[in-house]
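Here you get one chain, nothing else, as structure tokens; it is the form predicted alone.
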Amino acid sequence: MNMTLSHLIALLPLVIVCVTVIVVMLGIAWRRHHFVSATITTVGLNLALLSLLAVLPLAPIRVTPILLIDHYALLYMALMLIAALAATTLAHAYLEGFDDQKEEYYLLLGCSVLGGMTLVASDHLLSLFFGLELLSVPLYGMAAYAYRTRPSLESGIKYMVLSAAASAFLLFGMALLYAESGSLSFSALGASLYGDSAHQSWLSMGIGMMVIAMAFKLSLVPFHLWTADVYEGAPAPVSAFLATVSKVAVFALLMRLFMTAPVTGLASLHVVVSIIAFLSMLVGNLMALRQDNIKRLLGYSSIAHLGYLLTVVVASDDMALLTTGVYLITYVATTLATFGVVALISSPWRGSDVASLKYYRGLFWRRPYLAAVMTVMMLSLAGIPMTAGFIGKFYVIATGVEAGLWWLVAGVIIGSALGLYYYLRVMVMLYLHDDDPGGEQRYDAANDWVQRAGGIMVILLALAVLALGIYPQPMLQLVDAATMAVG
């Protein structure tokens, strides 16, 4: 096809974010500044931010046959976005006291919002695998980024190991539905050959084993034994990265394959989807309760949340994006801000991050402003009402109501009574008496500057989440423009 100015306008975002990273890394390659690098990056993604407005009036518009650029791919770009600026204001303050090589970070993780961006934007097979990789690749080496710290290391190797698995059975499921279809496209994916019965387990066996692949990456049960591991390990910036960026990206993917490729319309395949829900809200709430360790809870609540949503895949009617879209606005802005505290309360860089729930015991009295922030978030992971989680709960039930998934919404309603439980703990836990104001794990300078910019920015979250749960309908006015017009 022929590229016009409208096709590279509507290619702006990526074409910015390439081109921030090949400045940080030629300003490594020249002279190493940790400052200048995150500068560089901060600014690269503010600039794909703005781009995205004067991609709005464009959209939709076909740029190459594998990718689509419509309101449902802004939507997420602009997520992604902010999500990943806000894990480099994080990770600025977070690796400034590391004795290493900090640069090299950025460069990972310009490269894996290029790759969600291009994921979001994909209705063909080739861009989804593209996009997939590109987005995994880098997370490995964040992921193990702490090297010299076993921890980390372990979680990089492991999620390297496992996401390689994920991608054969995706390629393996992709190659079966080219083999019966002869399409890689999403809207033709299978068109031709879905209701015959000659082509069906064929079909059922290719699009099953994609699902695994999204599934691990999705951190859905039982393809999660991963996540705790990696999340604890990780640095703490990274593992806000992961919990948002990738999971947006794959979740935005998923739905738009589901809403759009008829093989997706198999019974069988909502049967086992449905299955994978409704374990993962189990599963995910009974081990978080066991937790000690904040960030191996939070990993197993994020399992549980995707399983919430998930039930919105199995779902699939008019209500399903607008569902997808408020849920993982509201997901994003509370995992962020939780992460955020765990970060700013572990910098600079003294080994393992402080996580486990005992240095957490009266962190009001020595951080209030902190403990006020995830005493919100806590409510907000809870559904409590006027917070923003509890409008992204609601819609999800309202979806598996309209859709007759009673047991689903069973699943989501004892999920969220289990996970009441767990997250009050935690609450708690920071306005108790501190017995040990002394613990050497604790980084509790809170007037070094390089703290400032991630303490506003998880109050800001904090307000946005209050926000969002009080006065919604802007929010669901967003979401539901970019959203119409899919599927």
Given for the second form:
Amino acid sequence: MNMTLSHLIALLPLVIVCVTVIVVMLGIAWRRHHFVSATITTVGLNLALLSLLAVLPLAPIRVTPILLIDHYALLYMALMLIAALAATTLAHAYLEGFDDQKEEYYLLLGCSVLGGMTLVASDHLLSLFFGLELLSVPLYGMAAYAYRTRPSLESGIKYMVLSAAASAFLLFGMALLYAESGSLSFSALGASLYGDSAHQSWLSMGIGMMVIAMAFKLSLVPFHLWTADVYEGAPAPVSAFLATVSKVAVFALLMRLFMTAPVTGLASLHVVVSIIAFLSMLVGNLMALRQDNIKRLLGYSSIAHLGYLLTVVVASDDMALLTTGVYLITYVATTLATFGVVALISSPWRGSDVASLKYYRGLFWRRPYLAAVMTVMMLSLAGIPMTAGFIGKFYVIATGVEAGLWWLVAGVIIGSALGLYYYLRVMVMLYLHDDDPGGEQRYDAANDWVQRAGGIMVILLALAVLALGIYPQPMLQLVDAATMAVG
Amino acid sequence: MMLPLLLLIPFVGGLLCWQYELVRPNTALPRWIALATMVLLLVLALWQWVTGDYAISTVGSEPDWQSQFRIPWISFFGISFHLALDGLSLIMITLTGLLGILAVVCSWKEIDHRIGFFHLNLMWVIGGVVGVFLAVDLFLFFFFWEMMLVPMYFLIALWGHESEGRSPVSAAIKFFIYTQASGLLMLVSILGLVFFHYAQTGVLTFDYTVLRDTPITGTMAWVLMLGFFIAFAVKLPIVPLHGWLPDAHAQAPTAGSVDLAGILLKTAAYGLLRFALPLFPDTSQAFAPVAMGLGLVGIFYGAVLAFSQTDIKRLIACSSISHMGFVLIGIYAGTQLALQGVILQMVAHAFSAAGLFMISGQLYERLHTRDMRKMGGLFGRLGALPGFALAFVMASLGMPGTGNFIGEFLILFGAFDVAPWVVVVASFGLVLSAVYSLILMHRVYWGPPKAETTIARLDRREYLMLLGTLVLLIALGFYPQLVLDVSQGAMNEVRHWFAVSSSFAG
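For comparison with the form predicted alone, would you give the structure of this protein in the form predicted together with the partner chain?
In what comes next, the whole complex appears, and the chain from above leads the way.
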């Protein structure tokens, strides 16, 4: 295959992120400087984001047999780059008070984003495996970044062990599929299926194993056991990154796999995915009910949210693609801002994050705008109108109703009712009176939080969540245009 | 342009209250801002009342809207920002404005901390309710339906009272979960209806007037109708789904109870009249006996429940369940007379319940208890308050001369043709309402006084607010035509849709 200029331009976003990573690495080798590393990363990610515009007229274009840069890929690349920028901003504020090497964090973050970008552009098992590992391996390091505190180290190791298990599943599944179909590209996977029933059990086992691996990454029940510990132990900006970039990348890939690979048409597979979705909705919400640690709570709530979203995988129709985009955008914005608030409050302090709910009591009377942001985010997670979360949930229910998936719709409703309980608990905590001022140590955001990059980012995200909730039309058009040609 | 203005006023007023408090804490100005907002809302509504023409007209394919406002919103999904006003919505909005004023005035002394934030929530509840009454796009309707829960949740959770050792937060969460979960059922029904319509006609729309013509029958119609019905049944409330109501009422601040009983419950009746009946006339007709049966259960169960309460606010809350039973029977009877009675009953109940809740709020401010066992013998000690209480209690038990009498009478009279046995049984409910109303009077005001200490008399604000409510209630009793003239066109339309289907069935 000849590489022309347009192929190179299509690769530009990936190349720019690569170069950024290398520059950051060389910079560290030459002289450590936290602000410079963070700035280089920010500039690099922004350039990559801009370069997406240059790629736009070329898409869809196949670059090498393993990467397909189409509008779908570009949409999720943009989403991940924005999320990564937000995570960088948060990390900068957070690492300021970190008394160890700070600069490598940006290196890991860049590599991980690169993996995610590869993943959403892949329509071949090779690039799938490559992207997934590149996404996950740096995450071990990021989760364990504050390795002198026990929970962080523990969370890193836990994530590593479980990720490795997932990769083993993935490879085995891929091997089975290859053995049966003789091809590694999505569109050829299982193409022989309809002709020959003798292959069916191997094929379904192979694709089943791949789905298990992705369920690990998406922390779906029953592969969710790592979630709460990792979310709790990892520093807040890392949890934010993990909850957004890695979930977006893996889910976008899963969706593409289900839309393009014929092997995913197996009826039994859809039953299994339905069961996983239903269980995730229930278990995630039930486990979150009694949590007093906000990071654990968000971990469990993310299980439930991905359960809701899995409805669209079961539906796998045109509307499902639109819903995926809408839901992921709203979920990313909400999650980033929630972790952002936690990070802002934790930033000025050493040691573990300020995640226990009791420290949030009465926040509204000390920091009204920060608490207002948190309130909007809780409402958005709960899916109340006027917030972006509602639009996401609306689309999930619409997809379920349209495809006639009544069980899953019922699951979404029950899950939402359960979810309200703990979201409201967090929310009302912000407004209750502080009973015992000066009793325990009072944790609070820095006084000038609004003027810092992290604070501005959180406020912008909150405004975006409100704007998307009130006038989602532009987002819907964008996502629709991006997902038109897939499948 | 009038309609978006009606909608915007409360939201903007609420924001002003809050922002003013942030800039300058501990002032009373937010109260005045809130009061001005509500007065403005009421004046605009009355302006519509005076200038509009609400007579019966022929029922066409397009409802007889007095004014409309429509801009595309999420045109991608066939959703528009479509507000419209007819006699029914106008009555409800005027009522909202009146009760909004009462809610602001009655919390003048009760709420003494975080005044601005309190009024932000109060104004936003009212804004959400106005939105519910104006929206004729189903998505928009759902949007406001859910949105008004959040500020109500804050009102109960943050300014509520402890009751029997339970914190107001749990009552607020219960309220929220009940209504939100049932609301999602309605969302599923809305989407089901929209996709059904899409499959039949190829037009994706959430517009009420278009969807009303969807020819939908069979199991699908039943499932969708029940989705709407359950959502409204929780809010009304209808008996097996009423669990949130006594707690929410007992623990809400007075203004919260006034709004909750006065207008939030009415959004459910409004929803049944506006959406459930016209969208699913055939199935609603078939469902009517069940609904009326539930109404009967509500009348008696609510009355018995009210009788056994010791907390004065819980008693009033349970009596609402009983009164809403009549409303349910009236709605599903579907005759012009019964429907007109429903409107009157809703308005009258809003005033009588608001009056009783305000009185119990005033008792609480003076005695610091809502337990009726600790009251007794208050008649001579409180000046004019017991007199007002007697008047509102009489209204609540349906004494002629008050609006409640006209409402109940019209409902029973109008339903007799359709369901004579239901009416006969329901009439006995009136006896029970006399029993619990009198026991309320008896326990609180009669008997030997429990103490001889002096209790503060009503001040001018309290006196005027009770007097105003009472005057409205009696005016409604003597000249109900005032309201009936405005609602007749809209009710004629509901009756028409309902009756057309029965002629098909028969």
